[in-house]
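Only one chain comes next, encoded as structure tokens, the form predicted alone.
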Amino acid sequence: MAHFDENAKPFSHQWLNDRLAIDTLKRVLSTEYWIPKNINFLWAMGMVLAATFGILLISGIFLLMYYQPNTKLAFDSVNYTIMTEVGYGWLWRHIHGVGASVVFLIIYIHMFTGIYYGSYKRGRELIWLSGMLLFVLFSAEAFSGYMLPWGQMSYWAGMVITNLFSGGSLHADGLVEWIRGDYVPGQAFLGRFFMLHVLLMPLVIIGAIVFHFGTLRLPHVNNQDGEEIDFEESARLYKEGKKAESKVIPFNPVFLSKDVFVMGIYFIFFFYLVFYHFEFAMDPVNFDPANGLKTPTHIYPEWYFLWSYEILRPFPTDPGLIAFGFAQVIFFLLPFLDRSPNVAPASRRGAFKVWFWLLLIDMIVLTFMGKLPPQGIWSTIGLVAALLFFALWIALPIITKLEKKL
């Protein structure tokens, strides 16, 4: 009789894994790759921005069908073929634009984690600088997709954000005009964008995506308490069945468990705003369509960008943009600006912990104003609330370099 051996393996899939190292990547990539005990429900914010980003990949796909990338046709694809002739289309929209919005609440959850936890210190910069990296190309890739509609606000929050790059008195015109593909956004404009959006872009967030979570294996993720792990000996522990006395737990699936229930949450939210409140996604004056001339009363980004804004926009042009620079760029400088040795949260950080609220109420307050028109007290709010902003991130060498060694 011939002996049946249950472990043995299709042959399918020992075929492949002498070829491919099948069980070595899963070994690496998910049931060895080790997760500290002590972590929350913050550090499923990854998985969570990977799943919205799948999402609006796939609803992305769907709309792609029917948009007409072309200035007389792109309004009337978008709010009449899409919303009212296809079949479900309203759908596949409303979850697009609310995914668009949505991914950015998580982006700066996600930063601020980072931040209050120290997970960009001892080691771990190149994963701070890898997720701010993805933070600009989800912002380029965001705006590149706020101008396809070609309403109102897609025309002149075009025109208003590529004249940016005119360098106020260094007078770069002609390189307005050579991203515009003309002197004003038309054709060549929505063209262009149009790639960027749907190939372009999403196939550097990918990349980029892929790198970051390579960048997350080692070293390996941080806690929060900061705590140093010992990850071979806990690893050793928790094989040996002594899972009480080790510190981590596999990836897979005992992590990716809690990841899934957390999804689970943050979807009963999202699918909530795309049945019931997707307008929030949606300016009404982008119901407008495109007209070159009639200025909005207000011309303003969309909320995640309205931060940034509202530093550019209280000062003349020139201090502006220097303005508007350094608040693209400090935060990538925040693992070489912290002095402090300390991986702790901020609440055990002293002055730090001061530091960190501020900063996250400012840039708060900063997203208020930029909605308002400048004009009293409003204008009076925002130019505070932007010299805050610097200050404080002067302030950071010198609060972290005067913190005790805890």
Second form
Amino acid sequence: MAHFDENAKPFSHQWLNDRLAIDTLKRVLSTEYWIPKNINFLWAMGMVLAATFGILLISGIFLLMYYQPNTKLAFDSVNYTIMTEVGYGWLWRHIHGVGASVVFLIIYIHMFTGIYYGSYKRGRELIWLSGMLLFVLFSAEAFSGYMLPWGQMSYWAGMVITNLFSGGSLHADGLVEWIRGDYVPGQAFLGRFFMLHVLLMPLVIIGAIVFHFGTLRLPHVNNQDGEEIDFEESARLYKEGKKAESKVIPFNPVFLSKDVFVMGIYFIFFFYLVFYHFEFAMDPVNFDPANGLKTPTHIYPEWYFLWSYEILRPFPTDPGLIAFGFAQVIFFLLPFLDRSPNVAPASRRGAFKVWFWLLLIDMIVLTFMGKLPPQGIWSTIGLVAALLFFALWIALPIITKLEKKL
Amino acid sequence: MNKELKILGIVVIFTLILYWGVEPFAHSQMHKHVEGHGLIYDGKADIEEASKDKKEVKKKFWADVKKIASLKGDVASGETIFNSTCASCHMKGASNMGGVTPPSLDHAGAIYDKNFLIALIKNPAMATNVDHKYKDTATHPMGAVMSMVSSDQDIANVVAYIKAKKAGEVTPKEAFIEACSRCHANRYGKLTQLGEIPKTKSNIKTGQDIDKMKYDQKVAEEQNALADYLGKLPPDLSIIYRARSEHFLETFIENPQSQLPGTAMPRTGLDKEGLEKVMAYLEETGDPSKPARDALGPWVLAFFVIFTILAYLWKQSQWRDLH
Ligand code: HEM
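The form predicted alone done, now the form predicted together with its partner chain:
Entire complex below, previous chain first.
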């Protein structure tokens, strides 16, 4: 039994400290959570993501108060009730829509930052894996949310994506029906995706964020030079007041002040989109109510899924599905496919530098082609880009094995 | 600092390229581009799109329209013809004929183009570019007008009368009701094909609203008739403003066949004012938050600019003695 100060006033500092160890918590999680000084604004993207998730959560709660998960009412509850009758309903909806799109932009920036600086290896494997878990969870959250307005794109994207689970010539139609709860998307389908979107996925995501933060605590974040820092030594210097000589800063308040500044810039961008440029985040086709008898001319997923969609499309059904499955998991394996011992920015890693920029450009090309109708030159470019994607991942262990130790 | 700006530049450039590819570029490739004709109804597009055997007929038709347009119309005799012919179908409480209810013409002079009106009286099916649906264009629901008002001078007179006396200030909602709502409901604007939805009351004891049920039945019957006439029920236009681009809507309304070849939707012959008003109404029901956005936006952005400046000062104070 620990020692309790009998005279401490309830809820006083001492009283709380005896019961919650708040001083220790504060030290471990914030004032003595050491961050390298040598980092740029890209290291603020994690906190920007956390903030965006918060925005999505709050705006989502407001939308939830008026949304009706019923195939007959859903469309109008969103497009009429929330947009016209509920005070500032339009604001919450546009914040939620823009947030759902922008969060993926930031996720991709955050991921490619990790890849560029090699922040996924030598002790940081779990950070990467938990990050990828978050990516998958956010994808599921975004997809289930996209079903809710029950517009044409909700319905047909729901149809196309759930169809993938039939496994091509495996004809696992029973599985598809099990997922849909019906032969085609209908009330059962909407109901379960509603549940996933507003309850199960957010719960799991919150857990995964906590886990992601947990994986960061011991290895600490990387830095611009991939330098291995002696955190204890640096922390000692900092605490002795030799701030200029120390290579680290405390998360709170020093790094936080920069995080908040970067967030400010991000919020200006974010709310500019919310007020003046939200159309990109809300597909026009989804403003036609769902109609199972009328297939839209073009069916495509939201922009952040396009690259993996394009890996599926240029191939015949079965190889396409295998390729798609490959694309979904391959990023998980990055820490194990990169065989080089170097933790350094890609610019100093020779062939890896080329690999990095090729991967980025290839994924952008795949994204473009994923939206265009699969005809003529577009399908050819898509096929080449998909093949290049595989070639890059096959080449990765080889080129990193050959990489010279820095 | 310099390095950070360079990195920011790279991130911004890649983001813009990405945006360009999935938005403007993709959309330019997915939809065929249709040029508008500046709301000039001279049959040019109709003749171009017509099948070979129809070309000559159409050429002649639109040449005649041009001829009539050059005649000077007499408003007073136009009024007489209007009251004895047009008003017999286009009256208050008009009923469905041949699948569709004749619209009110109270602002016809303001919202329809002069040449279009001439063409419409001369041959409604040709003017609205749905003649492909008819063996004999006189069987168009308004086809009877062809034998009722047949001389060129009479046509010129009626049109002169409409342009002079049936114009006046028209609201966006009136324009939509007169030009579109006989076919298209707008549930967010509380409009059915029969006009504005009347207020009804339910019986307190039973909770039933019999007047509403009766009204709903009438709407359903009107919709059945429309679907029989047009082959399908024209879609509700409540939120079409966000489902289609402005350019699509404008060129589609000017000449539906250009965007959906073979469609049953007739050309409505709106002039500049008519189109503006109809578009304004579609925006009002489809994107009603625009004024609120424009009012609130600058304040929110100003808040975050100040927030960012304060955050920058805080950051500077925290980082001052680090280097
Ligand atoms: C979507 C929710 C996510 C949140 C809220 C989040 C949050 C954070 C935070 C706060 C940090 C520390 C600060 C920083 O370096 O930015 C971080 C680091 C990191 N995250 Fe995430 N993250 C998310 C998703 C991801 C994803 C999808 C990946 C990639 C698979 C990922 C990989 C990493 C890596 C490798 C680091 C370490 C960076 C370094 O050591 O320099 N995270 N994350």
